[in-house]
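Presented below, as structure tokens, is a lone chain in the form predicted on its own.
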Amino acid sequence: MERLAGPGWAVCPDFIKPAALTSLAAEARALWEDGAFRHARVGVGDQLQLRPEVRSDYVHWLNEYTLSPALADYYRRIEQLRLELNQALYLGLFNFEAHLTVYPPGSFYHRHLDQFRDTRHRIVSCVLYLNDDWQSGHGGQLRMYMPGSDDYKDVLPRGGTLVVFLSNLIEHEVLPATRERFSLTGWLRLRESLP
């Protein structure tokens, strides 16, 4: 809560236990292969295209309604997440989009905000890493800049790690990989779009 008022972001390693970061890695592996993901778009609504030179990553949107009992249980943790992120900061936050991401090697995503120009309603951004047995060599780091600045900080995707930060201060991007990186990425929102 404190790093998360303070500079806007927190790194929580060890978010799950080995138990479900095995679970929920061979769901997505096992999507990944048959086919489920597509590829990412940029924007919202009407303005939503196709932009590999922007990221070339792939999505798996996930319906809260249809979950495996590995995601349920990990949606469970965010809604707790998002209970006292409201009591302590008083976000409003309402409720919880996510997709499975995966980065085959040498695919990025470019330096951005989660937050779209037209629309305010993600609210903090989180990224749960699903990646077993990942070294600084194969690269694949999340890249945050610090507010104002060109300063960042790296994290390694290390399976079991999420990362949280405000979806409209904190600029971000994906650095290309030497291996498939797989992560469970979602966004705290609030009820509606505000403009």
Second form
Amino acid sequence: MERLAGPGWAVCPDFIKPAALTSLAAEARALWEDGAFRHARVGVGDQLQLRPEVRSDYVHWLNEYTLSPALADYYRRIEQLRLELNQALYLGLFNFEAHLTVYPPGSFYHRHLDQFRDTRHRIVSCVLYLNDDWQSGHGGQLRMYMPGSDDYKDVLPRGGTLVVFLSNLIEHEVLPATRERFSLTGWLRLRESLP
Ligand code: OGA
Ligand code: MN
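So that was the form predicted on its own. Now I'd like the form predicted in complex with ligand OGA, please.
So here's everything in the complex, that chain up top.
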């Protein structure tokens, strides 16, 4: 709470238990091997575009009504976080949308903000990493830029680490990796009907 209210970002290693991580990682890999991921696109609504020069990852959107037990557990944790953030910081967060993400070796997502210019529903970005035994030599860092500067903080996508940041404040990018990089990326949002 304090870190989100202060610098606007926080890193929480071991956010989930090892058994939960094993289940989520196996589920993501099985969906990937079944061809259930699509090229990620950029933008929102009818402005969605394939922009492989901007991002070259693949995503599998989750449906909150058909979650596996492991995903349902994770959604319950995020629901607790939503309620606590609303109580502590009065953010008015209403719901959560999320996708599983794969970055094949060499893929990336250039520096960006998660909040779109014309729709400002995404308030808090939540990225959970699903990779066993990730070493710095594998690359694939999440690089978060400090607001108004080119100073940055790099985070390795180590299994069980959760990164949360303010979607309209923290520009970030994903550096290319030498191995497949799995994550579960989601956003705590305001109601659709609000501007
Ligand atoms: C995103 C994103 C970061 C990551 O999907 O918008 O920035 O580390 N993901 O996977
Ligand atoms: Mn992002």
